Structures are given as structure tokens and as C-alpha cells.
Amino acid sequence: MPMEVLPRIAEALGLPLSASQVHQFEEYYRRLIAANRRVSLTSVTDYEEVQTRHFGESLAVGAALYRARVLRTGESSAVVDLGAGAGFPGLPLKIAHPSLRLTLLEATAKKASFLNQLVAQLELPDVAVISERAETVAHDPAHRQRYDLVLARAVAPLAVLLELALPFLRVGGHLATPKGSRAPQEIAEAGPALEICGGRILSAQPLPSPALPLILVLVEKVEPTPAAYPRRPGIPAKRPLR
């Protein structure tokens, strides 16, 4: 069946797709629903809903990250997505803005070995799929204030997610987490992570999305994160920092 809802969200976005670029999320689609049979990746399967849901919202958060000129056209900016999961929002952004070098982190095996089946199934360069947990990989010199963007889609609250995510994040990269309803609660409480971390709120703007009512806060790295964090992997969602 030709995909036709998701093509005109992504004109309404000011994110235009090609046909090569349609037969890819067509493609996606059919891989994820395949693989869902195996592994759980996702409770939305109904094909328009998949368009709306998941690839439509991944396009909403770049079409807010173009309008706050975090990505630029063209540009090669270094991305992690994570607990990727499925692939969203990275994925999808990749496809839209294939310049993007992405690393999707997913510590779920199962959930990796999906996605780097699926990368190499849509042909989609630049893209490395690394199965460990983000407390880790945060304290690898490789990864370690290596990148200009973090994506996370419903991760984890935001005072633990900014331990998780700003140790990627170069001084002056940001990280991108779409929200609901609890935004601002989550925003409150965040103060302590966002200066032990070196972050400071950006942004916090409703999402364009053409599905479930978000915010989509937006964080820059101002200051190095100390050595310290992130702490030990589970610490950091058993006792978040205050």
C-alpha cells in the first residue's frame, strides 16, 4: 500500500520527502512490523498510525530542531538517539537529513540486533548501533563529549536523563527529549541535574506533532560534566540528583 499520510506531514513540517525517501519509511514499516512478531518494539501497529505516531512525531522534532537551527541543511552534525528502541526519533531523522553521522544506543540485544538489521537494510551510511547501557558508553573517550545532539523519546524522567545524556554532548551540543504533560514538573525538578551536569534549559516549546500534544524541551551543554557522572548504570534513576 503507497505510503500518503506521512509524505504530507512531512510537507506541512517544511521537511518535503522524495519518492527514494517515502520507499525507505515504506520499507521501515514493513521491517518493523515484521520484527514486532519477535521482539517488542512497539504497541502501534496500524499502518496511518505508524505514519502519525512515530515517524511523523521523529519528523516534528526535526522541524523544531531546524527552526531553533540545532541542525542546518546539509550539515554533517554528529547525533545519539538514546534507548533508541525502534529507531525513533533517529532513524526517521536520518532518512529526512541523511548527512546526519547517528549513533543509536539501545541496551536491549534483542532491540540492537533490529536496528542494525534494519540500518543495513535501508542502506543508510553513517549510522553505528551500540547495545550497552548509557551509563557506560558515557565514560568512553570515544563517546564522551563527542557529539553535537542527543535525541531521547520517552527515556526517562528529565533530572535523569540529563545525567545520562550531557556527558555526550560537546560544551555548546544539545539535547533534544520530547515531553508530555509533565513538562514543567519535570522541568522543576531538574534544577540540581541541570548544575551538577553543566546544562542549562533552552527551550521548552510545543511540538508541531501531528499526533499526541508534546513539548519538546531543549537543553544546551554550557559547562563540562564532572567525571563523576554519570554514576554507575541504575543509580542514576534509583536516586536522581537534588
Second form
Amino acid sequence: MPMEVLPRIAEALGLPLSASQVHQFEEYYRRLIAANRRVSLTSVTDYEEVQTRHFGESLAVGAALYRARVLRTGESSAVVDLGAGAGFPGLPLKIAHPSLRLTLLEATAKKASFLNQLVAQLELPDVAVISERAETVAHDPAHRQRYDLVLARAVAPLAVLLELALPFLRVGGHLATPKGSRAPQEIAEAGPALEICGGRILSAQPLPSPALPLILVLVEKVEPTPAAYPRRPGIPAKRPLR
Ligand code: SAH
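Having seen the form predicted alone, can you show the form predicted together with S-adenosyl-L-homocysteine?
Next comes the full complex, this chain leading.
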């Protein structure tokens, strides 16, 4: 079935998609639904709903980042999607902005394997899939302080996410995470994690989201993160910094 909803959403975001990009999204949908029978990737499977809530919302995050000049058109920024799951929001962003260099970090091996096959099928260059926990990868010199941008959707409360995400960023880099109605409370609870891991809230603004109302929280890395962070796998979520 030709995809009609997403091209309209993209157009409204000021980001017209080419025929081949639309085709990539159609293929993404087909493979997502097929793989979802074996691996639990998403509860959203309706054709229109995937276009709005997964693809469209991911593109809305991207549009906000280009508008805020966190990403710049044509620049090959190094981006890591932390807890990518079935690839959201990183992979739709990569399809729309091919110049990005994208790392998809996903702890669950079966999901990472879906991502690997999908990336090969869509013939997307400069995408790496890592099947590991963020707590481990963040201490690898090849990844620590190497990224311009961390994306994360639906992975952890902000205080926990900061400990996982900020170590990946160079000073001056950004974390972007869409949040629901709990955003103000999560920000209020994130003070110690910001202080300890070297971040500051840059903005928290409504996302022109095609689906549910969302707030995009933008954090800037202002100081290097001390080597002790993130703590061992599972500890950041179990004992959030406070
Ligand atoms: N970002 C996707 C998936 C959200 S579900 C989306 O919005 O649709 C959260 C995902 O993060 C799960 O797939 C889980 O395996 C992964 N995850 C959670 N904690 C992680 C960690 N510490 N390191 C790497 N991946 C993690």
C-alpha cells in the first residue's frame, strides 16, 4: 500500500521526502511488521499509526533539532540512538537526513539483529548497530565523549538517562529526548544527575508532534563526565543519582 500519511507529515515539517525515501519507509514498515511476529518490537502496528507515532514523531524530533541548530543541514554529525528498540527515533532520522553518522545502541540481541538486517536491506551507509548495554559501551574509548548528539525515546526517566547518555557526548554535544506529561517532574528530579555528569538543561519545548503531545528535552554537555559514570549495568536505574 503506498504510504500517504508520512509524506504529508514530513511536508508539514518542511522536509519533503523523495520517492526513494518514501519507499525506504514502506520497506521499514513491512519489515517491522514481519519481524514483530517473532520479536516483540512494537505494540503499534496499524499502518497509519506507525506513520504518525513512530516515523512522524521521529521526524518531528529531527525537525526541532535542525531548527535549534543542534544539527546542521548537510553536516555529518555523529549521533547515537540509545535504547533504539526498533530504531526510533534514530533510523527515520537517518533515512530523512542521509549525511548523519548513526550508531544504534540496543541491549536486546534480537532487536539489534532486526536493526542490522533492516539497515542492510535499506542500504543505509554509515550506520552501526551495537548490541550492548549503554553502561558498558560508554566506557569504551571508541565511544566515550565521541558523539555530537544522543537521541533516546522511552528508555529511562531523565535522571537515569543522563547518567547513561552524557558520557557519550563531547563537551558541547547534546542529548535530545522526547517526553510526555511527566517532563517537568523528571526535570525537577534531574538536578543531581546534571551536576554530577556535566549537563545543563538547554530547553524543554512542545514538539510539533503529529501524534501525542510531547515535550522535547534538550540537554547540553558542559563538563566532562567523571570516569566513574555510568556505574555498573543496572545500577543507574536501580539507584538514580540524587
Ligand atoms: N527507543 C525505542 C525503544 C524504546 S523501549 C522507541 O522509542 O520505540 C527501550 C529500549 O531500550 C529497549 O529496547 C531496551 O532493550 C533498551 N535499553 C534499555 N536500557 C538500555 C541500556 N542500558 N543500554 C542499551 N539499551 C537499553
